[in-house]
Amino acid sequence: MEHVFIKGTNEQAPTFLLLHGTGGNEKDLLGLGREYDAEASLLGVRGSELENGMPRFFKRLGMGVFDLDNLTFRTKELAAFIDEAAVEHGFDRDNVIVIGYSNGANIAANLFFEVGNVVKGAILHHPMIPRTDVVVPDLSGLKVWMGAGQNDQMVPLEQTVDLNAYLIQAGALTEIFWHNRGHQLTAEEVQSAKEWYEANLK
């Protein structure tokens, strides 16, 4: 898969496994990163499927509606693709944690939904349900956090609430932040992340 590492300057530091949202590429959330956490590694990921020439972790059918072939398919690749980086890269494959935006968000619920317990955290962004016809493996011990917009127009609150319900009901232990600026990324949200960051799994 398409991706930057940076080294980061503290090796007990985690490395940021980042996934961006749809259109975005692989330095899209190196910033976002870096705000957590300045001593981290940083991995940005870019997504190998396109829509109408907009990277993408996955295909969807329509908005909100999943291929759920093709998101089983590249679910597994970037399981793959983790061990594969930490060898690569020489960064520690028990201490990595996603941060994901959107599709980002999506594709890495996907991973507990279908792999399991395969990074020590998650800071998901505006997150939906990847799927509800699989069987949620074990996730005891997992910590997620979960940003989400009350008004958001891509994701219903219904989404962020039942994720959350199948996240805990798996053993995950999250925390959700709520906010009414809709779809966007904002800076009170990323505080927010940065302190759970800081106090869960720094």
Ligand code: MLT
Contents of the next structure:
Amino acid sequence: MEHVFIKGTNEQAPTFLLLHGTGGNEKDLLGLGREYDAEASLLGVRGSELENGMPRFFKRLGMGVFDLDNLTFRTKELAAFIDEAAVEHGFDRDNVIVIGYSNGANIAANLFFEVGNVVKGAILHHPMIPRTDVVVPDLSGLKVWMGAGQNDQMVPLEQTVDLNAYLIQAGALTEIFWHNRGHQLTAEEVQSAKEWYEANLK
Ligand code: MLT
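Compare with the form predicted on its own: the form predicted together with the named molecule:
All chains and molecules follow, beginning with the one already shown.
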């Protein structure tokens, strides 16, 4: 996959797998990753699908309606990519944390739904339930923080609540931060994710 890797300054710090929203690219979340940990390695990835020229991590059939076959295919591609990138760039495969926004958060959620507990933790900004047609594998020990907007036009409240229920049911440890805005990231949301990361994963 198209990507950028920036080696961190501390061997013990994690590698952040950075997954952008629709229309973004591999560099979009580099600043956010740096904000969360100044010493971490950063692995920014570009989604392989294009929707009217806009990169995405998987195809959709309409707003919020996902092409599930393509979602499976692209999720497995991403899982394999993490393993390959660890070898190529020499980072600790057991110390990877996903940071995703919107479409990037959705494929991260699907990684948990279809592949399983393949990373140490996740910071998911405005995720949706990727699908409801699979049995979510055991996610014991996985730590997931989610940021959501009470007035998010793209992600109705129940999506966040239900995604949280799926994750907890599978054994993940979760936390949700709510703000009363829309689909955008807010400074408070970023601050909350950072504090959670420092308390739970650093
Ligand atoms: C998606 O298609 O993944 C969601 O609708 C969010 C987005 O538009 O990126």
